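There is one chain below, alone, in structure tokens, taken in the form predicted alone.
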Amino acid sequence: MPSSPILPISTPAPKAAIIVGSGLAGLSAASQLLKHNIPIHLLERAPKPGGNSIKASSGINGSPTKYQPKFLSGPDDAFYSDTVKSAGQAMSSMTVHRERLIATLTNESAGVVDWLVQQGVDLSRVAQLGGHSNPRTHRGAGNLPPGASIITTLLKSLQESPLFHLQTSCTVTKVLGSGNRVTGVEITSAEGEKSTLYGPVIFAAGGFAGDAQGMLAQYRPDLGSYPSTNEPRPGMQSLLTAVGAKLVDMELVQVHPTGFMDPKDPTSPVKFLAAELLRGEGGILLVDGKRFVNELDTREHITDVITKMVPASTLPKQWDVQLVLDEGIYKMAKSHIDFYVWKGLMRKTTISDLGPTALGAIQEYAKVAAGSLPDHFGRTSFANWTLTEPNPDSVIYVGTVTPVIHFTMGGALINENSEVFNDQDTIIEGLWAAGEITGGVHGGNRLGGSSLLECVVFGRRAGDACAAYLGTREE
């Protein structure tokens, strides 16, 4: 995608904003800045914009919305409590601060869905993902995954403005500052050309889940042999600490329970995520033909159960877990499953292909889903599982999955307005952060669907705060 060249600027340009990172947090911030008629320089180190957000496949949380079941037409207080519960032991420190961030995240979720729909994004389908008490994760009814749908829609709108300038294949090498104030960034292009931009900075450059030899090795060396859903690239939190930013929760790394093992390259260190909505729509997990967990528990819990088992290999460290779907799930998640089948990550087959013990496990689950039996794992939502009388010839869709490093909960400590704290717990002037580069929002475990939500909530707040800092009023 063509991008506008960035020219060296010799003097400060106080009426322009700089955004580092073109994922959903960066694009959300840019959308708000354009609303205030602020010129934007959006910097992206990858050749194409979108970051990890464009790959998001399960959806974005929001509640209450008109798309949810009618029984959720009023306030969804459980969203806040689900998020607090998911954060776990992390809530014992900075408790009040974390509660404020979580309240901001959940209270603004319905408005985020409304805003995205107003931009032209279809979010009409809702699923209940792991760790959620209610269905609140929204996606569209079409073939485009929710992350790609949101990113392409916002990017198209931004590119229509002459105030929006996108630079790809460039790396921010330094954040400039004086005292406790950020004044700009230094950049190096893919060709090695160095330049400087001046202005307030919104950092939305993502996490460090792909930095296996750097920040992951520093904060979580025990995860060094795990595969990841992230392409190898260094984390950028050190650029913020260089100007005094305070980091929190850096040891809190989410290992997602279901990354596909590609039969063509099963030991690849980079895996493709098996969307959580597959379990949310009714899918089950089997090891040696048997269920072993409530598939709608938190990512952290399911991963813990799997990793207590003997791994199938140690380098990379991975387990052989079967993700099984029936034809009812296929109908509701057809675009996802067709894509996985096309990539060779799932296959259409019959129960007999899973070995002698799987039929009994699936028959029992079918009775549980039909309400004939209680689930001894505690699962209560079965969504679109429709297979009532499984037999060896029953059609299923199956893929092999394993736990994968997926998301980092730690990063720069922010407040509700996306302002960044320094080590003395005071605000750094001229600097905001949003998305996975921040810490304090999710604690020990991020709920599925809350990554995109976090990006929009705190990205938009960063954009508004930056516009106010520049002293420009909305017209």
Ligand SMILES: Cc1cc2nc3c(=O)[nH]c(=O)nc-3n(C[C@H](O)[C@H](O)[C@H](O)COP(=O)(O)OP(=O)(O)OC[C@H]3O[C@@H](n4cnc5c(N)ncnc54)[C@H](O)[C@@H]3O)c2cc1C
Contents of the next structure:
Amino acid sequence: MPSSPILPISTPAPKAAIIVGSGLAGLSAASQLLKHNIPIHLLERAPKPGGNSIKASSGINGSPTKYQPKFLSGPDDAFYSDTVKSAGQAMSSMTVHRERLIATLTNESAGVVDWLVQQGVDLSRVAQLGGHSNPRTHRGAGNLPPGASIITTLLKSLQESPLFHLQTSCTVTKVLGSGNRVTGVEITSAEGEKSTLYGPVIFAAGGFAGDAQGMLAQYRPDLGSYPSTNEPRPGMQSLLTAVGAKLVDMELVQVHPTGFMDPKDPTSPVKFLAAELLRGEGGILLVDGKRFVNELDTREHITDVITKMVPASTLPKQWDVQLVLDEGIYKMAKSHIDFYVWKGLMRKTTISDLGPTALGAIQEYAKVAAGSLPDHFGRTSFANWTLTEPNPDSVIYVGTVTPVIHFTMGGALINENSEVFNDQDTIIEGLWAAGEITGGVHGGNRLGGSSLLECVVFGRRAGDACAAYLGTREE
Ligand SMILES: Cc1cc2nc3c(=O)[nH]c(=O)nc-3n(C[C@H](O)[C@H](O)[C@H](O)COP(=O)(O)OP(=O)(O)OC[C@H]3O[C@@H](n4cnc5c(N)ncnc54)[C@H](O)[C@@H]3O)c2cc1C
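Now show me the form predicted together with this ligand, since the one above was the form predicted alone.
Below is the entire complex, every chain and molecule, led by the chain shown above.
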């Protein structure tokens, strides 16, 4: 697809903002800039907008909100402490800085859900994902997965404004600047034609979990043989380091425990994510017919337990784990499960299909979920698991899953206003960053639902800060 033309904007005193990347971080920044009547050039490398954000399948965190099953009347302090706990060892460096970022993330989460709902996004269903001590991850009740619902709603509203210019199929190949100040970007069109655009820059180009040969090989060569949920695409942090940006946590890469192994193409290096909400709604994991972990522990922990077992194959490195759901979960996550069954990633079957060991494990889990047995693994939330007396003919939904590279916690170091630090810990003028391109917010393990949240919190903050930099013309 040919790239759309680069619109001329005035120099040397541009009054428009440049946003690199049309995922949720970029669109959130754009929404906020429009509120301040700032013209926007949103530049997107792909032919279609949305990035990885449009694929998000479990939801976005927010607490306290009216949609949570147990409405919390005061602040949900446990969201902050769950996030700090999940960040783990990383908290021992840059402690105060990380604490500030996490406080900003969690304190603004309820407002983010309100804001998205005001934009017209349905977020009325809430699940408890791994590492969370409360249900906080919001999605809609309809068929559209949360990422697609959020992206299409925001995009539609942005496209109604004459100040919003989206250019697809154009890659930002350089961030321009002099001294400690960013002044614009170099763009390369799909046809290889170069041009420049001047103005302050919000960088929201996403992570590098799809950059197997490049940045992953550089920072985590040990993960080289793992499959990924991300389509192959190069990471973009080097464009920021070229203007002096400081990177942190680059070796912290999230390996999600459940990517679907497609029976039609079991060795594919790109896997479809088995949304964490399936476990959040009550689903269990079995290896050789037995449970082996609290399925609602953090992604890091579950992956760690699985990868200590003997892999089923070494190239790609894969394990044979069964994700098992009952009809109660099916009712609550029908649109997701119907889609996975349609794709051939899950099958509707009966427990007899999994053998006698699995029957025993499922019978025991049913007792745990009903409250008549404690869980060996410490699981306390069973959400919509309703099967009380499993027998060989009980209907279940099953898919084979394996750990997959999913998300990169490292990136450009920002502060609460999404300003980017250089190596001397000074802020780079005219540059902001938000979303997965940044580092420091999640430490060693991102909680499910907190990436979309991070995009909105720090994307909107970047929009506000950039508008202030340009001189606000709010009406
Ligand atoms: C399958 C899947 C499911 C997920 N589910 C969830 C979930 O339920 N909840 C959650 O919180 N998180 C989830 N995540 C993680 C989350 O979706 C992403 O981390 C987040 O959306 C990143 O948003 P972003 O705006 O930073 O980047 P992206 O959405 O990836 O957008 C970045 C955009 O920048 C563009 N770009 C890159 N380089 C350039 C360049 N040089 N010039 C121009 N454009 C460029 C890219 O093409 C892309 O469109 C999921 C991720 C995946 C892969």
